[in-house]
Structure formats: structure tokens, C-alpha cells
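Next up: just one chain, as C-alpha cells, the form predicted alone.
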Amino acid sequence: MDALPRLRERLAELADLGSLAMLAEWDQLVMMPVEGGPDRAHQIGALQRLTHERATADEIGQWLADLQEADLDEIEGDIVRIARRDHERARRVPGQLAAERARAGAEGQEIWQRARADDDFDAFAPALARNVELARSAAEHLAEPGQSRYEALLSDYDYGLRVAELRAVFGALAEGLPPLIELAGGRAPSEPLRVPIASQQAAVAGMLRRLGVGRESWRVDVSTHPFTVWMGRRDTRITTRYEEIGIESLLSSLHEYGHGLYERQVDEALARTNLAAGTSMSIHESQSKLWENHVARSAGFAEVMAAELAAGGFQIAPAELHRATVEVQPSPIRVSADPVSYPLHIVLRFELEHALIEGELEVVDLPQAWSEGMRRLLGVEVGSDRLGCLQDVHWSGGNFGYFPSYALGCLIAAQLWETAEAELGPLADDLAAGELTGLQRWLGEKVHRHGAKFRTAELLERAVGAPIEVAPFLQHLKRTLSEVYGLTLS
């Protein structure tokens, strides 16, 4: 009966290896000297190969077989259930292919950063083509009966998610969002905010400090594309980026904080097991989108952000700041998009990466397809590849199937917020005071503590009593537009 402790020991080792992989990625994108890329690619490949070998070893299968009829408590049963699923899935992919994908992703990120800076898609295209080819190969190994190649990759980010589900949800968004954009779009846009970077840095630090981000167990850094990693409950690292125009840094720092908080509030009893992480990227992005869309873009929290900017030397009225965070003005850039047009950016990326993986779109044709899609969905002209298909980091790392989680996260966040206010009472006063410990605890209880025990649909049913729905998100947008533009929307 030593199968369970041996399995748990191996899962703890795999958790540690995963944390080391995150550390290597963080260092590559934040601290590593620019010439370190080739060596880092080999290091990440070697780490992935070792992880794959340890995750697919025959002894894990024997331990799982020994535990088939074992009398296990709830946590042990969940550990074994998820371990069996992950072991079977990992064994389908040859170790050499897993290592090659990791190495190609690390090299691709280095090439992407240079190509993005130079606005040179041709320089990036070979690396992207390699990532697409490797992803297709992995998908062919991973696909279960009835699954497409793209659906096999989707399961890396939200296990069991189907293209038909995405098409239904994204179709509803493509139908419901353009009328809202049209209603708000006839108004003259405000002048872009020009906020000194020093003031933004002071405001980001002040906001995060109010939410409990301290130097003892957090890092806040700058990277080309904002992201979050966690090496343990007491080592969380988020990044943002600063531009002279706009306040993307404030929104993105709250977005990344949502990711970090999720991992920090997983039940300590799950530490260093296969349950000690967010259950899916759809739920993960719901946490970041909740803090971005429902906190940072609220009228109440605009008072907090304005106060923190003022402490950094930049004066702005809270009402003006709030308008700047929600004003509908479709643009080419996803991360700085307004909350109404944002999901349509994701619809486009889903369409394109699905076509790439299924062989319906060649890499060389991506810039044109991107421009045509932006014109069709958002009525926006893309002036350069840097503002188009080079803006996101995901494909450079081989992360195909990740993008849909952003839009699903918007929907889930709205459902969670609606339920939180129903159970906690209106949160407007808490937002204005910057005192959100009640919301943090509520999220910890309803979502975070469960880690990976429940799949997306089951966790959402437990938290809000419903499957993923579009209506609460559209209602949230209508309320916001009514506040800002004085529109009457039902």
C-alpha cells in the first residue's frame, strides 16, 4: 500500500519541475541578457524532456493500477483521478516531440521579441511555422476519438472544451457586441491620456500595495508582454508595461494580480500536488478579467486610481479616469482594448489559430487574414504587423488554444461578480475605498481554494449555479455604457 505516497512524491517532484520551468520563462522575459536566448532554449528543452520522462514513467501507471480499488479520502481520490487523466494524456506525446516543442517555443519568443520591435513579420514567420508544425504533430498524438487537432490543443488549457461550444458563445458575442459598439461609437472620442511613466509606476505600486502585494512574497517587473508566474504560494511574480499614452499599465497590473491571487489562495492541503493550480485557463482568465473589468474599470475604483496617480504627481478627475478605462473606441491592440470590443479581438484570434492548426491557413498568409478579420469584426485598419499579428506573445511560445480563455474569462467574471454582489451586497463602497478583502475572501472560498479539483463547468456550477452564459456580461456592459454615455439600454 505504498503506491499513494510514491505517487504523491512523484507529483511533488513534477510540481517543482513546473515551478522551475516558470522561473526559467520569467527570467528569459524579464532579466536574461539578450544573448542568452540560444542557451536558454536548450535548457528549457532539457527541463521539458526530464519532466516528460518523469511524468510518463511506467511506474506511475503501476501505482495508479494499484490504487484502482483503494479506499481513498476526498483529496486522495481527486489526486489519483487527475493523475490518471494526465498520465494517459502525457504518454501519448513522444518525449522528443515534447522537448522539441519547448525548445522551439523558447527560441520563438526570442525571435518574436526582435521581430515585434522591428515590425518584421518575415523574420518571425519561420519560427511561427515551426511552432505550428510541432503543435499539429502533438495534437495528432493527443487527439481522442471525435476530437479535432485544435480541440486536442484546447484541452491543454481547458480540458474537454469543444469547438462547437466556442462557436456558439463567440457567435452570441459577435451578434451582441457590434450594436453596443455602434451605439457608443458615434460620440467624439476623448483625447488620449498622456500620463508620465513615473506617475504610472507610483500608481501601480500604490494600488497593488492596497491589495496586499508586498515585496516579501511578490515581484512586480516590466516585460514586453504582461504575464504572471508563481513558484509557490509565497513567490508570485507579475509584470506590466508602461507607455506614455494611456493607462494600460494600471489595468494590466490588476489583471495580472488576479492570476497571482488565484494561485496564492489554493488550499494549502493541495500544495505540491497535481491539484495545486488553477483548474483551467478559462477560470484563470476569469479571475484576471474580474479584477480588470469589474474592479479597475469601475467608477468606484477610479477614485483609488486617481488618488494613486495624484500621489505620483499626475492630477485627473476620477470621472475622467473612469471614462478613459471604459470608453468604446475600437483599436488594433488587444491588451488596451475597451471592454466592449475586447472579446471580438479574441474571436479573431480563435478563428485564425483554428485555421492554422487545421491547415486552412498558411503562416505566410496570416498578416493579410489578420487585417481582413480586424476590418470585418471591428471596422479597424491595421497599420503594421507590430500592431497586428505580432502584438501577442502566445503563438511565439507555441501556445495554440490559449486565446479563447480570455473571452470565456470575461463571461465567467461577469457571472462571478453578479453572484458576489448578490451574496456580499453591493461592492461600490468597497471599490471606492480600495478595501476589497471581502471580495478576496469570497473568491478564495468560491473558486481559488479548490485548485484543479473541478473542471470549468463543474466549478462554475458550484460557484454561481449556472453554466457559462453571455447575458450577464452583456448586461454589465450595458450598465457601464449607461453610466458613462447616459444611454438607456435594456
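Residue numbers count along the first chain shown, from 1. Each form is matched to the other, and the largest set of C-alpha atoms that superpose within 1.5 Å is called the rigid core. The structure presented is a predicted model; accordingly, all values stated were derived computationally and were not measured. What changes on going to the form predicted together with another copy of the chain:
- The two forms, fitted on the rigid core, differ between these two forms by less than 2 Å at the CA of residue 288.
- Core-aligned CA deviation for residue 94 between these two forms: 2 Å or greater.
- Core-superposed comparison between these two forms: the CA of residue 362 exceeds or equals a 2 Å shift.
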Contents of the next structure:
Number of protein chains: 2
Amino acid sequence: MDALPRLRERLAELADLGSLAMLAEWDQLVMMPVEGGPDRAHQIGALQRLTHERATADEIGQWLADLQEADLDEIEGDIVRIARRDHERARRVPGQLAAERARAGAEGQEIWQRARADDDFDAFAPALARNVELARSAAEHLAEPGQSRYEALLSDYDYGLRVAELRAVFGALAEGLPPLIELAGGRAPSEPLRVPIASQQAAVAGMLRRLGVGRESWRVDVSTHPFTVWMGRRDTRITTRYEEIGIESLLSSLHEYGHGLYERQVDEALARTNLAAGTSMSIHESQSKLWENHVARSAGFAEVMAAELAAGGFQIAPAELHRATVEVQPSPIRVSADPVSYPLHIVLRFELEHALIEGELEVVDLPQAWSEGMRRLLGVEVGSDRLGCLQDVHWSGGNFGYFPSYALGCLIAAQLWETAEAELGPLADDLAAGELTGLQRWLGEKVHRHGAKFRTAELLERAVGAPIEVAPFLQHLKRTLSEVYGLTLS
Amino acid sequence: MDALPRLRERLAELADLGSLAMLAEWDQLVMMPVEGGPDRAHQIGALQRLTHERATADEIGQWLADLQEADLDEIEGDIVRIARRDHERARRVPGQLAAERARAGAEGQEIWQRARADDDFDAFAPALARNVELARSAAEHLAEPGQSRYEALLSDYDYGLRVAELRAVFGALAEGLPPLIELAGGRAPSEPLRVPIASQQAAVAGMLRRLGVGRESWRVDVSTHPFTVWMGRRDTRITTRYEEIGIESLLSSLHEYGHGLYERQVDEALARTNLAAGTSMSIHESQSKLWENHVARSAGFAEVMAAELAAGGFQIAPAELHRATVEVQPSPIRVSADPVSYPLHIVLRFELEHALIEGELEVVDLPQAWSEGMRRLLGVEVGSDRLGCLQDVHWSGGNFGYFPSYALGCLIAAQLWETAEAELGPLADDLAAGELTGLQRWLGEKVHRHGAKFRTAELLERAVGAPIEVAPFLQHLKRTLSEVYGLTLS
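To complete the pair, please output the form predicted together with another copy of the chain; the form predicted alone was given just before.
Every chain and every other molecule in the complex is listed next, the one we just looked at coming first.
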């Protein structure tokens, strides 16, 4: 009866292969000579095929069957439970279909890149239609009793999340945010900030150093789109990017720091098991959004950032810096959206991808539906598909059900922050001092250490005693806008 | 009958896994935060186990059996032939023994590192004895009829190489080199060169640029020990190191360039097959030694290097630079040895490792045998085991049979150079102009494009019409010493 050690050995192998996949991707985006691309695609493909084969192998089913009646301790029980869930899900989609989906996603991304450059939705539409069709087929295989197609896809990123929950919170956002935008949006925008890149680099380094980012177990590099990878708890790599205008480098490095810290504080006893990673995309995004929205965009931490910029040779008043991080300026672009508009970009994408998957929207009608939604939710005219439904990579790669986590992350971050302040006391002084070890520890205790043991709803219930809610986020925004614009908001 | 496509698919997968292993190693030595080490060991271990499992799988034997009578074109025939050879070799060693050897090698390296730091051979001896014992066991499984144990190990690096050949050429070196050392060694040594590191960096970059090293498909980084990896033909990564004294950075970057160029010029039709890599360690080393000994250490190319150093702000006469690259100064250390002494360090290691594997030398007697050999071959007193038999990593990792390739590389490089000049005309002007595309093309045609199709002896017969010989190397050294020291040598 050695089913458990064998299962654990296989899970450790899958964890190692996952780390290697992250390395291959990080290297491609940060280090690889550009002409290495075609060979790298082969290498990543080989890793994916092997991982799929080892994760869906028959012997795992046998081990799980042998463990049906076994006497397991708590961690072992969780390992087996999650292994069973993942193994069953992975085997539900026929290999042929999984391979076709992967291929369509890779090709779709290439076609999308050209179509976006040419602002030519028609060139992209057939690839998108193919992705939608294949995702619908996969969803039919994946769906558990009572699950809709879209919910089946959603479970890839957030196991067990329901459309009814999304409708409830996204409906509340669609109602609560536009009035805030209208109030704040009437104000004259500030001049855009121009911070020398060397000063931004110095500030990013200084800020991260204060949060414990050291060379011995972190890397901070530059890439076209910021992202985070982790290869074990002691090798965390974040990236940022530097622009002539604005301070996205500071915000995005704190955002990525949040992802990195989550993975580093997972209980060491779970290392190289299937519980060793963050539990869902929405909880992961809550960690990045917490450091972005509640730390980097706070009045207190603006003092730290201003001091670090000053050390890098650029003088700015903390209040001016703070205002620049939260100023409301609706635009058609998601990734550069202000914190008030941002969730509405997600609400739109959720509505549209849900309709595509459930057969209520045809691909050909997407551009118009996008423009109407942007007008309705954000009062923004899109102008072109390049700035509209061609702006994001996700659907071109066949990823439907991913977008909601971005907005859920904002909501969960606000809930966690509220609870943290209730339990630790107000954090304003810590923010101003750049001394956040108390917060780091609290997040480790409440969220990080559990790894993938609890799904989103369970983890949230334990951490804040409630399901996903909109009120703390709206409250947080109102407080922020009051500070910055001097508005009185109820 | 789809045995061939299946075999090719598996070989492509193994090539991809090999590239990922190179990436993991490169990253560890160049980029990885130091505390990522333990997890990286797991990741590399997983990759090795998977690779071994996929390379030795039963189905490959079935495909090869199905292909016994198949009608194959030339490339296919070579692919199947080499696949059969490698598969049979890989399956000869029992899995348990292979795993034990790998573990003993990893542990041996750790023990060696401490023992070397402490200059404590006794602390290392048990680990070395274990490595020797396991290598002997593996050799007994590996040996083909008529092969000695040592030859069986040698075949891991240079398939089919015989001890008699090694004895012949190494005997000639042991006879021919000491008189040259004695003649040249009597001269007063020059002052050691001190080149600012920024100037070295500029010169390395400028020199490599002239040879076609561009950012689009190469990387040049820094590591403790210089090395080269390749992840396909268009992603070549070399490293070098910079020291306050000497110009090793220039020599080692040309050395590594030679390894890189070899892999880049393998026929594209062989990509992702088992023929896509260099054919043996000695041919690989001949490529690096050709660029190190015959290019970087030439009087002509010294003009190029001096010009590049000047562009980097450091003035030196080409003749002085040339002299610094070839000056004879026997010392106990292999890696920094001059080009005349270098092969004698290898002759000693060959004699000793051969005796260890064939049971003619006990580990406990190694330090004394080493000291005696150094005195006999190089006239050098070792002084301590740290500077003696503890200096190299190879044996600590269980690698026996690897050392000879370093010296064979020197010999083969001289043979290739002689033939290249016979066919292309004298290369002195090209060297002085730093314009070596003719040489690059010639190497591609004669050596590189064939990949692993021909073993060392076959490739050499085709390229230079002879087996491995010592005379061209000795001739080259005599010519060089005549130039530099004004000696008249017959």
C-alpha cells in the first residue's frame, strides 16, 4: 500500500515541471534572444504535453482509488482531495480536443497580434470564433451537474465560482461605480507626471527593498508586460516596465510584489505538493490588488514613494503623487485604467464572454456590443477596435472565464484590508513609515499559508467571515476620492 | 507502420527536454537568486528522471525493431542508427545503479567543495572511492565485447575511442612537450597584464561582434566558470569572467564562441533530431580550442584584440598582447595553464583516472601519484592537494573519461587549422583583419553541419584525411614559440 508516497512523488514532479514552465516563460519574456522563439515554442509544448500526460495518467486514478478508505492526516487528506478533483477535471476533456484547443489558442494569439496592429477585427474574427467553439466543446465535457458552460470554464481559474455570484457583485459595481466616475470625472485632470526613468528605477528598488525584496531570493527585471513567476518559495521573480510618462512602474511593481509574496508565504509543509500554489486567480489578484490599491495608492505610502523618488533625484510632493495614483480618468483601455473605472472594464468583458460562451452573442456582433457597453458603463467612445475589443490577449488564446478574477481581486482586497485594519488597528502610520511587516504577517496567517487548501469562498469566509462583497471596495473608493478631490460622498 | 514518425517525435521531445535542462543550468549559474538552489535541484532532477524514462522506454525498442528492415533515406538511416546505439547503451545500466551513481555524484560534488576549501583530501577520499566503485560497476554493464572498463566510460563522451589511441597520442605529448617547456620556460616572464575590467568588457563585446555575435540570437553573460549552452540554433549563450589580472576574459569568450558556433552550424535538416548536437566532447573541444589557440592566441588577431582594447580605453602593443597569450609558465593549475603546458595536465589526469578505473591505483594513493606525475611531466611541485588532485570538479561528480577530450581538442584543432590553411590559403591576413567568415564557413562545411552523424574518427578522416595526430599541434607550438621568443626550433 504505497499509493500515497507514489501520488506525492507524482505531484512533486508536476510541481517541478510547473516551475520549469514558469522558467521557460520568464526567460522568453525577459532574457531570450528574440530568434530563439520558434525553438522555445517547441520546448514549452513538450513540457505541456508531458505535464498533461503525467497529470492524467491512469495510475493516478488507481492510487486515488487505493486511497479511498485510507487513514490520512489533515494535509494528506487535502492533498488527496484536491488531487482527485484535478485529476477528474483533467481527464474529462478528450486529449484530442485539449490539443486542438491549445493549438487554436497559440495560432489565435499570432493572428490577434497582427489584427490588432492593423486594427482589423475581420481578420481576427474566424480565429476567435474557433476559440469560442472549442471552449464551448471543452465546457460541455467539463461541466458538472448543475454547472453552466461558462461556469465550467470559470472553474479552471476559480473552482466552484457561480455565475449568479458574479452577476450579483458585478451588478452592484455597474450600479455603484458610474456615479463615482461622474462626480470625480468632472474635475480638471492634473498634468501628466514626467519622472526620469533613472529616478523611477531607484524608487522601485528602494520601495521593494523596504518590503524585504533582496537579491538572495528575488529578481526584479523589465518586460513589455509586467508579470510574476515563482520557482519555489525562495526564487521569486517580478517584472515591471518604465515609461516616460506616469508612474506605472511603481504601481505595477507593488502589484507584482503582491503575487510574489503570496507564493512565498505558503506553508513550507505544502512545498512541492498540489497545495503549494495560490488557490485561485481571484485570491491571487486580491493579493496584487491589495498592494497596488491599498498600499501603493494610499496617502501614507505616497510619502514613502516620494522619499524614494527624491533619493533617486526627483522631487515631488506626496499629495501630488497620491493624487496621480488615484485620479479618475475614464478611457477605453483596461490596463491603464484608474482604480474606479477598472472594474467596469471587467464587468463589460464578463458580460460579453459569458454571452459568447452561452451562445447569446455572435463573434461578428462583438465590436458593436463592445462599443455599446463602453458607452453604457464608462461613458467612453471606443473609436476603433484596436482600442476596443482587440485590446486584450485573453480571448485570442482561448481563455474565457479569466477576466472576472481581476475585478473580484479588487473587491476581495478591500475586504481583506478592512479586516486587517479591524484586527491590527489602523494601518495609516505603517503605510507612511513604509513598515508593513505586520500586514505581511497577517496576510501570511489569514491567506497565504493555506496555499490551495481552501477554495475562494471558503478562504474568504475564514479570513473575513463573509462571501465576496462590494461594499468595502466602494467605501474604500469613496474615502479615497474624498481625500483627493475634497468630495463629500456618502 | 508509423514507427519512424513516432521515433522522430520522441527524439524531438528528448531534444526539447535537453534544451530545457540547459536553460535550467544556465539560469542557475547566471540569473537565479542563490536561495533558489534547493528547488532548482529538484527541478533538474525531475527533468533528468523524465528524460531517462522517455529515452529508455520499451516502446523505443519496439519502434527500432519495426524499423529493422525499413527503407530509409540517408538522414533517416543515420537517425535510426544513432537512436539504436544510444537506446541500447542507456538500457544497459540498471536504473537502480544509474540513480545511485547520480546521487553519489551530486553528494560527491558537495563533499569535494568543502574538502577543497579545507585542503583536506582525507575528507574527500571516501566519496571519491564510492564514485570510482560505481563507475566501475556501470562500466561493466556498459562495456561492449573487447572494450575495457575505461573505454566503456570513455564512450559516454567519445563513442568508440580506444585506450590504445589515447596512449599513442598522449605518449607523444609527454615526450614532445617537456622540451618545449624547458626551452621557453627559461625566459624571464613578462609583467602580468592589468587591464581595466571596463576595457576588457568593451573588447570582448567588440571582438565577438566582428565574429557575428548579435543580440538577436546570442547572449554573452558573466559566470564564475565560463561555459556555453544552446537552446536551438538561434539561441546561443556564452559566458565569460573578468579578472583584475590577465586577459582570460578575451581568451575564454573566443573559446566559448567556438562551442557556440559548432551547434549553430549543424544542418538545419537535423534540428530536433538525435543528430542535432556536436558529435563528441573531443570534437566540441576542438572547436573551442581552435578559436582560443589558433585565433585568439595568434599574432594577427592580437592586432584585433589590441584595437578593441584601445576602443575600450586601454592601450597595448599587439606584440605584447600576443606574448601574454602564449607565454610558457608551468604551474600546478590546469584551467589557467599556458597552451604548451595545458595538454600535460590532461595526460596526467588520463593516466590517473585510467588506473583508478582499471584497479591499478587506490584512491588513498592518489595524492602521491599526482605529485609525482606533476614533477615528471611539468617539473612542478604541487605543494598542497588543493592545488593538486582536489583542483578539478570532474571526479567528484563521478565523471571519468571526460578529461582526454580537452587535450584531444587541442590536437584536432591544430589538424583542422592546418587543413583549413591548405585549402583556403594562409589565414594570417584574415586574422589580422578580424574577418573570419571564410573560416566559419569552412568549419561549417567540414565539421559543423554533420552534427552527430559521424563519430570522432570518421569525421576527422573526412575533414583532414587522417586519425588524431600530434605533429600539427607540436608544429603550431614551435612556430608560435619561435615568433614570440625568437627561438629556433626544429
